[in-house]
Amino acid sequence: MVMNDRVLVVGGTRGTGLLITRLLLQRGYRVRVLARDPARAASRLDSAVDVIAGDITKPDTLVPAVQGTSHIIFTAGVHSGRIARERLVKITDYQGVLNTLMAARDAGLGGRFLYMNSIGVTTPSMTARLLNFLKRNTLVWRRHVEDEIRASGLDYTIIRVGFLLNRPSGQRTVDVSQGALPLAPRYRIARADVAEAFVEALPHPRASRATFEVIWGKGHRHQDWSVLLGRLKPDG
């Protein structure tokens, strides 16, 4: 039952994670958000959100956050648009996810672990090489993270997203596929559409142990999420 499910959103204080947090509340979930600065986070979140102190790079701080949690949605990562050293990328985009996975396993997470990744983690492209230069090997570490999630023993969903735009949801058709798109500016999608993808995938049985990609298609949306996600196949 949704009313009894508590979802921990890691990365829920900004960007796509913040939109996911708001949408979960609208759908009737109980929502908890991890924040390094709880007071600052609470000022931008609905009062119904349970804000808890924690840092993905400090494993001990994650224990209280995952206790009593039904599901975890992970969208955190090194900020885009700036150069980052590989040490920061590794401890955030890789080790931070592993720390959260370990805490979830130790807590006996019975629900699903949903992870937001980028398209292009398995397909080389000029844009991917540029991103790996600016955020040192972020796509390399994120590819390793996917392997760790699949091997964790937890139920999971991995959603790879295209270039993110700050646009309303529902303006364009959304393509859901299980290929290996390259990272390229032509593959775009609104953050709000990605937020919908996560909230819809959370309870969907066909999203269990599945990896898929979401980008904008052509034209206006004409299919609902149940149809789009109903075509998914579990990872081999």
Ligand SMILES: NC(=O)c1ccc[n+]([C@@H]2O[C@H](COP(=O)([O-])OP(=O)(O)OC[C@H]3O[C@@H](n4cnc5c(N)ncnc54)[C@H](OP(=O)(O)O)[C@@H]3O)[C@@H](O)[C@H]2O)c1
Given for the second form:
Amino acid sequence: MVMNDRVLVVGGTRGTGLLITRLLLQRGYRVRVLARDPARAASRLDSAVDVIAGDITKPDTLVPAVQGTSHIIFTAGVHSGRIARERLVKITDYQGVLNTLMAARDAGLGGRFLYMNSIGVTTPSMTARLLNFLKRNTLVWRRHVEDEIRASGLDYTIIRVGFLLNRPSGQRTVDVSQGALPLAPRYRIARADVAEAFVEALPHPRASRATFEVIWGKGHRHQDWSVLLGRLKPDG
Ligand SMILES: NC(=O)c1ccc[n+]([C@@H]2O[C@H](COP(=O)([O-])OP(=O)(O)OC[C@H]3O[C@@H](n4cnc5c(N)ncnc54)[C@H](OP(=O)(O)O)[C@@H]3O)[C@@H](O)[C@H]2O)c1
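Show the other one: the form predicted together with the named molecule, since we just had the form predicted alone.
The next block holds the full complex; its first chain is the one shown before.
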């Protein structure tokens, strides 16, 4: 029952996570956002959002954040578009997810853990090599994260996305696939479309224990999410 479900958005202070919090509120969910700087986050978020102080690199701070949550949507990561050393990448993009998974398991999370990843984590490409050079080995750590999520015993959905653009949702068709797309500039998508993908996948039974990719396709959107997600197969 959506009205009773509280969703914790880790990464909800900016970017795609912020758009996800807005959509969740519109759909009637109760929303909690983890924030390193709660005052700054509260100034960006709707007053209905429960902002809770926390940092994914500090496991103790995650214990109160996960208490009483039904589902977790995880979009946090080292800031998009910036150069980062491997130490920061590892403690944020890898250990930060593991810390959250552990806290969720310890709290007995009954719902789903949804994780935002990038395309290209399993297929090499020039662009992936460049990204791994600039944001040291982020795709390597993010591939390990997927393995940890699948082995966690929690219900989960992993959504791998193409290059993110700040555009409105619904303007382009979205291709949902379960292959292993390489990271390449031609595979793009609006953050707002990705936000829809998460909010639609959250209650969708076919998205349970599934990994899929979302990128823009050609032309206008003509299929709704229930059709796109209805074709998903669970991970082997
Ligand atoms: N840019 C792309 O083309 C692309 C493509 C595929 C996947 N991705 C990944 O998709 C995700 C969302 O990207 P985005 O550009 O929409 O978001 P973003 O603007 O990079 O926001 C990242 C979020 O992570 C949070 N965060 C970072 N470190 C944290 C920590 N130690 N503890 C708690 N929260 C922390 C930030 O909180 P603060 O407000 O406190 O900084 C922020 O809310 C990221 O993981 C990104 O790496 C990006």
